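Taking the form predicted alone, here's one chain by itself in structure tokens.
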Amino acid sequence: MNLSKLILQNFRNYEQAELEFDAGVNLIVGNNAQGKTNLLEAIGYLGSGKSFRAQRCIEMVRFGADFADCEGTVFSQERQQTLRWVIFGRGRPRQVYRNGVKKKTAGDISGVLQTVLFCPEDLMVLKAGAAPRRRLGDQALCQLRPNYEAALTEYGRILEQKSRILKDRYENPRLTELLPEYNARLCQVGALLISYRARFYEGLGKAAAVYHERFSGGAEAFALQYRTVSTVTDPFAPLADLQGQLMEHLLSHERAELESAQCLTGPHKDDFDVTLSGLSLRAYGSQGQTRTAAISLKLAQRELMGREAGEIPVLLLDDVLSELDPGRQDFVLNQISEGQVFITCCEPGQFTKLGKNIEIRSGTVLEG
């Protein structure tokens, strides 16, 4: 799987750009705020219809323009294909095309161009709160399992509606009559999320442990444990069992939810822990150990996606190498000998021997 050509029009700070890429390593160099990360954002968006930065599509449209156009040529699924997104400023839905044919949703291009992003924020995700770790898992699972993405969207919709009922019940007490129906639906969809997550984290932990063992020279044993609501004793149990256990936990918090007007329990609170030789990384891990573990998780994610698709996803490294010491830089570079990789870097001469060099200045491609 690789992206051979990318054409941008009015995307972020790119008024017009056409780039050709190597099937191996592509080094994107330039000073800060020139458009290097914008380029990675375009690549990620091309394959998924999602931005790792923007909350709204309009943010990707160049200031003063009516639309943005992002088109790429991809070799995937044993043939050459084209993907194209047209993003409008206001009032019109975006459009997606696959091989010149307009499609209805991003799901219609699923699997054509899969990417794994690694950015500086990911280096410390294991020390952060639960939300960034949930996001890491959800983003990976949405690419691996389209049905998971649909379930996650549905769960979020029901959760939002229940939250609104809890907040509005003081003005309209009869709204509480709707809560049992919403609780039942939350438990039904939530059980599906837990089932998907348990299997994903089991595979992710095993693969990451192998990378971490290589990284640490066998000095530390990496382990990942998925955590969901306390009444779920076995996240691999049948969906009916998970649904009943979720309901048990929810009902035990019913009064607290009514008093606080908040949804206090469910898989929207899920998390995972990493231990090194039995010690909690979050509590006891050094900065170096935390970064090593985060790198292992990202490489494991790429491996899992590659196994599933039969093709290695494109790896996007956004200014990560500059955040690592030389030993960790060498380890990461030794793990990217396969598949296509895009690396952004501020120092033009630092990794010149890696592959093709492309210099960006103010949204303009100077060479490549």
Ligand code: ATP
Given for the second form:
Amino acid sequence: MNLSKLILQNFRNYEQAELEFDAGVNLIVGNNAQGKTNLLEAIGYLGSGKSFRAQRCIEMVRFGADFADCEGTVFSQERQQTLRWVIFGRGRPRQVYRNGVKKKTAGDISGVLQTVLFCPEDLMVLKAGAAPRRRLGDQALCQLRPNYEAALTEYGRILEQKSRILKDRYENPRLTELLPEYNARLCQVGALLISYRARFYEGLGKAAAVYHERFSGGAEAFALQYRTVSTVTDPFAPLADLQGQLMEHLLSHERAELESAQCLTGPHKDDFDVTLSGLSLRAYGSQGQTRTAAISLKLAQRELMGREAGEIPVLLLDDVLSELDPGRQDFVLNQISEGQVFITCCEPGQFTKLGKNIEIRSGTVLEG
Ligand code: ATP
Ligand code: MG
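What I would like now is the form predicted together with the named molecule, since the data block earlier showed the form predicted alone; can you produce it?
Entire complex below, previous chain first.
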């Protein structure tokens, strides 16, 4: 799949812009704060209705404007298609169109334009805390499995309600009576999350291992282990078994939860660990190994999505290439020779050999 044209109106710092892209590599060059990341955000949003940086849609509407309009021409599913989003200010729902026909939800356009984002924060994610790592995995899995996303949202909602009960029960002790019901629901939906994650991380780990071994010239064996609640003996087990094991862990932490007024157990604490030739990357990995493994993970994510959809997703590399040494840059560029890629960087001339160059200055496009 590829994006051939993008028309922006009042999107972030773009008042009016029309861009045409190459089906291969597109290099977006410009100084800081000119609108490079905004452009990648628009591309990501076009395909998914989700921004990788905005908390609320209104942030994408240009300051002082009433609405933002983002329209693109995509070649995918063996034909040319158009997607369009109109985002209004407060109070009015956004609109989405596919081939000129108004659709109800983002789900109605799913699969037309899929993107994978890779940004500098991702490079050290394997050394970071569990939360960003979990977020990275969750985002990838949500893109792959819409039903997982629904379950994750549901889980988050129950968890939030339970947290509120744990905090409010000091003032209203009778709330405690509600906890068993919330715990049962948490275990039910939690089991589903674990089941999805076990399968996803297995596939991701296998695909990443191939990239990493190629990358390290066969010197390092990459392995990924999914980590979940300690009472879960096999995350691939039937849901009923997982549910029982989650409940067992919950009950053994019941008092601690009441005392701390926090939800201490469940898959919201899940994580994954990478080892290189048996050694934990988090504990022993060098910076270079950590970056290499992160690149392998991202390329693996793109591969899994491509396998599922039968088309390679568009890759968005935000500032990431200039963070890498020449050897790693070459590796990434060789591995992504297929499919469409957008690369942002600040220095003109750094990657001029590659595909199409587009220069951005204060939300204006100067094509080179
Ligand atoms: P860097 O190289 O530093 O990453 P960049 O080119 O990626 O820079 P962007 O993040 O794309 O920069 O653009 C940032 C600019 O867009 C900022 O100057 C910001 O003020 C502006 N901007 C963000 N949202 C809006 C908006 N809703 N309306 C107008 N301008 C906005
Ligand atoms: Mg940027």
